[in-house]
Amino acid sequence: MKMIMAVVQDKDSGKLASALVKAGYRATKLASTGGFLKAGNTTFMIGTENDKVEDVFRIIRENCKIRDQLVTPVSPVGGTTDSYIPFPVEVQVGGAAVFVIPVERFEHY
């Protein structure tokens, strides 16, 4: 058995949750915050059998897309602000960061 932890952008969480339920997978959703953009994310915890991991990956890939977004960088901390010009920059956001963790034991009560 494996525990799949997928960190996805909030914009993709509803679509992913629906696709997982439709495919028969149970998942626990946790609110989380990204470190780089300090934006809301959703972390899914999905327990599944070893032979179903690739199917879960497929569902995540189909429902979590990378997109470009304009962000204004935060001012430098402790540095000089004389050369700091807060122009928006385009960065890629979204997609999914997915971790697979072996599960030694699972109990459901």
Contents of the next structure:
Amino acid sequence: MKMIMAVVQDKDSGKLASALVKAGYRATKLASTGGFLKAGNTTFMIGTENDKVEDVFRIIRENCKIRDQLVTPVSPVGGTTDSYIPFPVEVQVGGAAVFVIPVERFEHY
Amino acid sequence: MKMIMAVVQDKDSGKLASALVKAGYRATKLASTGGFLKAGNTTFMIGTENDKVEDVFRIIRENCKIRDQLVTPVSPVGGTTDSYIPFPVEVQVGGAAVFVIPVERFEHY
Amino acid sequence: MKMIMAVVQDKDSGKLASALVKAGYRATKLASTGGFLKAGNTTFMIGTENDKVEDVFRIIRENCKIRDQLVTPVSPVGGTTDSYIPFPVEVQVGGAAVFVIPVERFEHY
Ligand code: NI
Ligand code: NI
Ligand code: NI
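The form predicted alone done, now the form predicted in complex with a further copy of the same chain:
The next block holds the full complex; its first chain is the one shown before.
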């Protein structure tokens, strides 16, 4: 038995939760902030059998891929706004920090 | 030293917290949602000596038992409401998922 | 690789977060309540290499020291308020409960 702790971006957490449930894994989401990833994040605590760890990593990789996203800033960072023409910029989103922790005993009632 | 991570239903968490404090254990509650248990849940992080693990499990079992509860739905799931006579239905509440994790070092200041 | 779980008082958490980031550590804050420490608290989850554990403990000790603080109660605990002269009392604040947990595998994307 292992406990997988995965810190992912908030924007990926709904998709990851659905994928884990669909694949039959049981996960708990802990409210968390900052640190491992720049934006708001969520920590998943997933209890799983040893031989399923690889599969959980696959699901996390597929649902929390780092990718570039086009974002259109709503206003200029400085200066006057009258000559401002908004144009999209690329930002990197996604990613995950994943820890596997040994579980010495597991019980559920 | 062990770290016990216990995911329990929100409705059992106050009772469990009191029982743990009364028995002299130190626990931290982490805000958590979904997954191991259907309803809203709370994750307890309990640091304890090895020879107390059994006692902590007993306290969790006693305070988070799975039991049936009568719930009266406030409205019919579908159809018209004029012929609706509310009657209580049994739902299963309670339960806990409990993980014991090794602690290699513990310090408190 | 280790996972350090540190429960600290809310009032020390901003300072600790800054110090960890400045020293190059990656930490996630979990919303938590009660238990190990009397006041509101925050749980830091810090993933680090084995040879950095001592340094993380030092940073926690420096930023979460137990110290006395003068607090002026806003109202008397009982009795009438007309003869009440508020005067500051010393309360102990700060402190931390720190757990080192083994990590069998760590990946980040
Ligand atoms: Ni079962
Ligand atoms: Ni002590
Ligand atoms: Ni890297």
